[in-house]
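Have a look below at one chain only, the form predicted alone, in structure tokens format.
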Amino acid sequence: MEITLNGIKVQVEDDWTLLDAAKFYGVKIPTLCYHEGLSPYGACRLCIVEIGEGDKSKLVTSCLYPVQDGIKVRTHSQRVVKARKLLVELLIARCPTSKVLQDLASALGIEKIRFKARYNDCILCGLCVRMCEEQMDAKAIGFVSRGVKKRITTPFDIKSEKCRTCGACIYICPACLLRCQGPEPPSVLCSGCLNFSPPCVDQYKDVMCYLDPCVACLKDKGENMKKGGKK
């Protein structure tokens, strides 16, 4: 198949997700509750893509969405890059203390959370009953209720037999790597490792390349901050 991928027409396999085909060819989209070793879940919506042109473009979730020819993709565009942000946002805001979420926020660029922290800690990313299930074939955990009720435990809330304590759920889970601050920090946002928001999504309403960092956009903001602004 042939696909258009950020303007570039590219080869792809037919059995390739949106995200497959992005990877493939160096294009690096943030993801969460995807792992190479588990099966896709698409909970975290991270992975976004905009496909179509114009008024009939939407937002899709690579892991999930199959390759399509002709279809045209943007992995980075200001819609793509605006809604990845506010899901960080959303996400952070559950659980603050986790250092994978933090470091997302960070190379998104994003400076400040806007919602209330709620410190909920499960992010309810589906990874830990995805390892147990298919790589350590316990099936311990799994999730209940729906909604806002919607959480994850072991059946009728007891210690599971199959449950053999390995540790796969604790070692695969964003929310277990606690920040740099520790299990109290002193902000919701840590910024330690804040990186620049791409200045070109603002301009062409693409990002105009995929290097991580971009060395122009560290350039750039090196030079504003000299003079006393942010980028």
Given for the second form:
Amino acid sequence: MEITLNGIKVQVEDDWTLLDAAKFYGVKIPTLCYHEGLSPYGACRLCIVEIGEGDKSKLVTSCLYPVQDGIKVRTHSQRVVKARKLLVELLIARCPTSKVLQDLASALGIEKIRFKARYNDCILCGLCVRMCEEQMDAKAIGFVSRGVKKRITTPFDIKSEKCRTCGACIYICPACLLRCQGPEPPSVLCSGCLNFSPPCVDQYKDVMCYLDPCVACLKDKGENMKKGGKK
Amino acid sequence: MQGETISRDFPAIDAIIKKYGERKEFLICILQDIQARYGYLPREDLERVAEKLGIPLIQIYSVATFFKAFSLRPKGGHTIQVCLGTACHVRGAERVLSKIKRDLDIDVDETTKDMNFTLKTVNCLGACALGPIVEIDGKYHGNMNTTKVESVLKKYSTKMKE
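Could I see the form predicted in complex with the partner chain next, after the form predicted alone?
Let us now look at the entire complex, which starts with that chain.
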């Protein structure tokens, strides 16, 4: 099967997802709720890519979307980058103490969070639930309630007999890993690792730069991309 | 029957599970039947269902908390639903609700100590012309105000004693 990945025609296996294909060809797509040892979940939506062309293009989660013959995938188009930045902003507003989220924000060059910080300690990515079920075979924790009240807990909020206190849920949790300033950071956004003079490569016609972190393209508001990347 | 004192009646639970062929696809139907029998979902029963169907307890707990129709706490003999929809709201449903809360000394989604009333709120009962509406056990009481609601509640609390 052949797909077009950022303007380059590449061969892919039939049972791959778009994320698998991108990884195989060295295109780095930021992910959060995806883990190699666990089933893809599509909760964080950071792995979105743009498929199709022109008016028919749409954003899909690459961790779940299977490859299709002749599909045109753009992993770092303006639309994708814009949406991804918004997602990280929302996630940080929900949980500003997470190191993983702050690192993502720095990598994407986010300089401001436009939303009110909530200081929640969970982003409902479901990594711990899947870890517990799929790798530890315990099935001790899960999602409870729905909507804004949705949370992760054990049955009846009491200690579960199934739980062996292995700690895998804490190990994999992106929110449990606190940022450098600890649990009470002075600002919502850390930006400590934000690189303001990043490297950049020249842009060619339909080919996009996908260096990690590709902050240069983000810094000049995608001007280069407009010139180089054909819509 | 609602408000029945619960002794752990596993044969009854097993019969409900058996009715659906011990198949996990029918989890919601099984939970509905248990809820119909006891008025809520007792913890021990959910553990029994998990054991019988061979599915993790957390999955059942997720389903039971996801749907508003399921309750994990015992319900009172009468269920009061106060409509807080737009039409009822502008006609003073909030006042009616706080009056009920004060009189019964409970909050929303709670049950009185004598297990007589469970208070709930709803966003619209579809009879906006009658607002503010208070629904008790499926019966609609329209044009409520703080004085009228008192007599309605009194009616139901005496009914239970007889």
